[in-house]
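Take a look at this single chain in structure tokens; it is the form predicted alone.
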Amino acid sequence: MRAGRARSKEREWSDCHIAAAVVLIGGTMKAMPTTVQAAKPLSAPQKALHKLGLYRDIDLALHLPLRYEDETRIVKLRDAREGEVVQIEARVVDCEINYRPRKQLIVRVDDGSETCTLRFFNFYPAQQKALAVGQLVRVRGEVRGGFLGWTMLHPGFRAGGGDLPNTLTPIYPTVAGLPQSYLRKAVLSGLARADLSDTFAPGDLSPLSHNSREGLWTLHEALAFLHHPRPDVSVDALMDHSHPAWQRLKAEELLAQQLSQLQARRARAALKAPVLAPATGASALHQRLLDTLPFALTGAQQRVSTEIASDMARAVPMHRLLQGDVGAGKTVVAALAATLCMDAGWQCALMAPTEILAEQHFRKLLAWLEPLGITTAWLTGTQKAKERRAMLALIESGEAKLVVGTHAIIQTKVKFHNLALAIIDEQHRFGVAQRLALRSKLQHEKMEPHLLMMTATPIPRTLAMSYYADLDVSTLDELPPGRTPIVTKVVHEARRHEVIERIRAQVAQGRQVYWVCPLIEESEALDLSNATETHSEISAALQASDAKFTVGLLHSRLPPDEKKAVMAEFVQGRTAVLVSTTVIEVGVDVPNASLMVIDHAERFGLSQLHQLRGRVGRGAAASACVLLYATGDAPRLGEAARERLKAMAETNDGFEIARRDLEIRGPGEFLGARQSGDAMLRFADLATDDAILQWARQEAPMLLDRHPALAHKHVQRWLGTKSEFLKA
């Protein structure tokens, strides 16, 4: 792999692979078109482009160093020191092949100080002929010591001497077939040709820096100096993105995504949507759902449930995130959102990303609705062909007023009567072609439905102000009463047995128990217990006690009706331990399972793992969470599993957990799919960047009353097409 590296690296410094796949035209990179022409077949280098997604002028100059080399001096070898990376310039005194212990080019070159040895392991003739004694060449690589002196391993080099550089040279994040050299000539004719001219006004940036002359860089010398920095700047502050001059970049990109999310809501502001004002009076849907609960709401659920109501009052479609904690209470929420759509004359769907979860919500919903003379449909892709022609009858006659199921629910045969309100559970786990499909159910007079979507996975202030600027946000921020604190303790793998023995304890007390498994079966690249060992391991433990205790199996492979079996014995307490893979972490609901234990805990994600928690502490019992993890052969788990388990075991919050988990993994990987699966922020840390976070928000505003075009074009720099996923 080094030696792949090196030889990459080397021919970034020869232009022996260059000259032929740079066109030049008056000294510049020929212009790439923005649309790709099929009579003009992509070169390989542009098609090596495009894939780094640069298309246009603007994104080049946008593609930033991932680290820069100094080359801007030459350093005597006499002066180096073990392990440094330095450039010297010598002379070529001795170049031969040898093969033993296996082929390698060694060449030994002298710069008037000392010798030093250059090593090859993988070499073309181009290079060994490059490297013909008596050639002064430039050399730069890590120095290392030894019994024959010094000694560099694939270093760069290249022919020559000449002028050396005033800055840094900057190495750009690339891919196969895409040299340095070709990219640093694209980014820099990109550069040249981009329009770049400053949106806002650099004095703009001053109350954003105790310096005020912080805030002066304009965009162009922004980019310029990033891409080519001087020597003498702090090293530190490119790499940890505090230079001014990324100050300028972040703002930039900060400013970009709040006008993008205003745009975003104003243009859905001038939508039409159902109104669907609440009824009135006890013969009222929804004032039947809250007499015949068995529950009271919390005040958190009373309130979200008021905000709802108002948005779906007016005439303008609702784009509503509802965030609660797992155990919070969406799903009633939801319920009384959905009354209120069907009083008014209405369907409503509700759509959850698998089936188990679709099915928990079916049944909790059936058992609130039916006796209130509601028909509610079931859709999956699992279903056999009678029952979904009849499903697919109810829906398009309008007799179902509410519709539950999977992605099912958005195919093409779907045809809704009068769809007004959908409703989205675990959003993040669907795509945006997904959401606006569901959107475009309603097909009445040019309308759109409203749109409610929920989390169980808390959204960090940052995030909300960011990401989810152009949704109204409701929490839940308050449990239900009888939810049972749940203490969770981080057991090593070589502690198996003693886990093994709470499970005993729990279940001959009447209890049942989750074990999870992250694999259904045994991975080469990994050395996990597989669901099927596991559940074989339980069992024979159980069945060694006096009482007999049944051990269910779950798990993706299993076919749906077998699943559905499995399944319904757990929820109805004849299966005491049910060893799943992670197909139960959400909306699986048994009072009576007071105890989970996460094999392999280590290879969860910290919001994966707190959504397996929330599984249990549900009854009246004391509950327990173990996260049993294994290192392996490491001495101990590594830096981002350790504050994981560290962050479970310390906290029940789940807005909490939330924070720490947007610390841990960055808002990219955080937010998962809602999110279109590009990143909007590149270069903006919203851990570190709340103070532009909230000049943005400010800024945002004024600029798109005041500068409509300007806002439009700074959008557009930015994020391209990127901003379309705000539609959903």
Ligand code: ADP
Given for the second form:
Amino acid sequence: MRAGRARSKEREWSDCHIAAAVVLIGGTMKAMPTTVQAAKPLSAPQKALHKLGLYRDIDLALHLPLRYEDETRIVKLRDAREGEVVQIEARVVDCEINYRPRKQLIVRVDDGSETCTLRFFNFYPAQQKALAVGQLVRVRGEVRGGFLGWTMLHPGFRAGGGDLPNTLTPIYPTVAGLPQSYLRKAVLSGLARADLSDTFAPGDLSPLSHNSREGLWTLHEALAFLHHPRPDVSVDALMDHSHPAWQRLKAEELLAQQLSQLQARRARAALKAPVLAPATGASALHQRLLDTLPFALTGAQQRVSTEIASDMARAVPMHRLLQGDVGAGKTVVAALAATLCMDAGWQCALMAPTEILAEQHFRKLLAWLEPLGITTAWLTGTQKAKERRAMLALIESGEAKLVVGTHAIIQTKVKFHNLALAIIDEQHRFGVAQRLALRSKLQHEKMEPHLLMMTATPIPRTLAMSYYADLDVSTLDELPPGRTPIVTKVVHEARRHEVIERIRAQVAQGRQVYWVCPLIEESEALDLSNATETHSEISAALQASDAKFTVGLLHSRLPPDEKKAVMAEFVQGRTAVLVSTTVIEVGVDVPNASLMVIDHAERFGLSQLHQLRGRVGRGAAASACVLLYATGDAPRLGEAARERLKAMAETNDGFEIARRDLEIRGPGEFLGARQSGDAMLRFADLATDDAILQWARQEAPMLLDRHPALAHKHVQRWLGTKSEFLKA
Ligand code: ADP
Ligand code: MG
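Same protein, different condition: the form predicted alone was shown, now please give the form predicted together with adenosine-5'-diphosphate.
Every chain and every other molecule in the complex is listed next, the one we just looked at coming first.
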């Protein structure tokens, strides 16, 4: 994995070099993308087009410029202003290579009004030739005044003379190996060939715009305009996407997304699922579990349990998300749903993203359900073959009513007797394909199991209306009683020793402490050495005190058995401090832990910080979270990191954290590529386009009912093969 990444970086670098060469030489790329024949290998730029997801003409037509350059005018140097980006046309009067202070090509040009010096630190012989004395060149760049007159550093240039374009020049988002000139031609030919006929009348858009005339853009007009805007257009409106051409595209995109969600929802409604009507009477597992629980359900737990039960009692597969902050008590809700399923005579599966988390669930569920006589099977990728075979047999025969595990549950070898309820914890950590695989585990004809997904990362309202329009949501908005709020402190690395002192104090009171080591993405080895060092540091500090306290160390290199052992020691209170790389993950439940230290907190994402913090504050003791940060060589933290730490210090509310996360990162990153199945919004912005989203929500059912063929065409055009992903 890591080696692979390093290799691809190397390759990108050399591609990049080639691309730069081509761009700088300019105008030499004649090749046009043609229909790919199976026998012909793809050229590098064609591969790069695919990398950008540009396969069809319509994909190219929808590949919009990042920005524009104005090459429609030529400015005389005499009229240029300091710092302005201008295009000049001038003749080369001098061209030489200097070696001091470093090698550079220095070209002097004269446009008849004044002269200007062009400097290039990287250049190719071909460029030098194109800039030979006497050549007429068109140069575009930022002019700087100086002691020796105007200069431009690394300007773009091309041969002079010829007509000026009469539209702005689009600059497209690209990747290494794909020069602008090639991409531009590909996009324009795609635009010319694509079928851009409207799937909805432009007039339908008028409610979006106060100025109804402005609403009347067709798709064709909008795209033609955005690829070649007239120079007199308001660049601000283009850039902030408020221009009517942009409005059309946003409406198109949101409509496609709503349509595909609606299609998925209707497809699901046509499926069958086992009816899991609640069994009554004192012998029902459900009732017996309620009777034996060591606590009473909160009002929120009761409410969501009822919502889930009524879904499961229907012959249509449930597709419900249970969201609730860390510690809100989702597990017991899942267990209650499982008992309903088992009462009706069916199997239930619970899948968690990591082994530690799965094991936590397993232990908890076992403690609740074993006394009621339920056989539970355990499945992970790391278990011994013999144990695994035994588990598979239990599952296939139906003797195991409940199966708990990791991804191992969805492997093809796992055959259920009659799976009727699939529960996925931390659902955002699973991909679409994995969700689909779990749903296909019910072998009965044309039936699917009910699906209950759980998450501690609540989904902001706009996302719920768009990406999760196909999902029913239940919310646990109340924590179990008796929790004390966690106090969060943001502390500079320089005060690390004070934090270690604080650990000693906590431990001396019989409390336990987590220390989460920094996330080091590039290197597992560094991760490890870091954790090991911290472990010795804290061990030494605690040895110095009178009582003997032990410190555990948990990292991803440990074999699963040892991981479990380290975890078990901490759960049982035999280790006072647990130093860990981020493997401790979500879901670990040690009520006696009252202090969480996150080292290099600035490197963590907001929802991850919130998840980690949720490991403490589970008991009645006052708990704290210390976010240790360092700025490295920089004088202060970057803007986004500062916002994250500030949000953590200001609120404990997972919903508020999710909202801020969305604000800081935008929905694309918030969802993550896995979650979105690559079908993220490219044009619309959920933070600002609420009105268009509402319009699309209203419009989608009408279009689908009255003009199914147009609706289909619309979804295909916008989502193509990606629409499959939205169904999971
Ligand atoms: P999460 O929603 O983060 O998965 P858990 O299900 O792990 O939360 O619950 C956190 C803790 O709260 C567990 O120890 C659980 O047993 C306990 N708990 C859950 N519901 C209640 C309740 N109604 N009253 C008291 N404690 C509860
Ligand atoms: Mg949980």
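Numbering follows the first chain given and starts at 1. All of these numbers come straight from a predicted model, not from anything done at the bench. Under this definition, the rigid core comprises the largest set of C-alpha atoms superposing within 1.5 Å between the forms.
A.B. asks: For Lys129, state whether the C-alpha moves by 2 Å or more between the two forms after rigid core superposition.
C.D. replies: Result for Lys129: yes, a 2 Å-plus shift.
A.B. asks: On a core-based superposition, does Glu96 travel 2 Å or more at its Cα between the two forms?
C.D. replies: Yes.
A.B. asks: For Leu62, does the CA position differ by 2 Å or more between the two forms when the superposition is done on the rigid core?
C.D. replies: False for Leu62: its C-alpha shift is below 2 Å.
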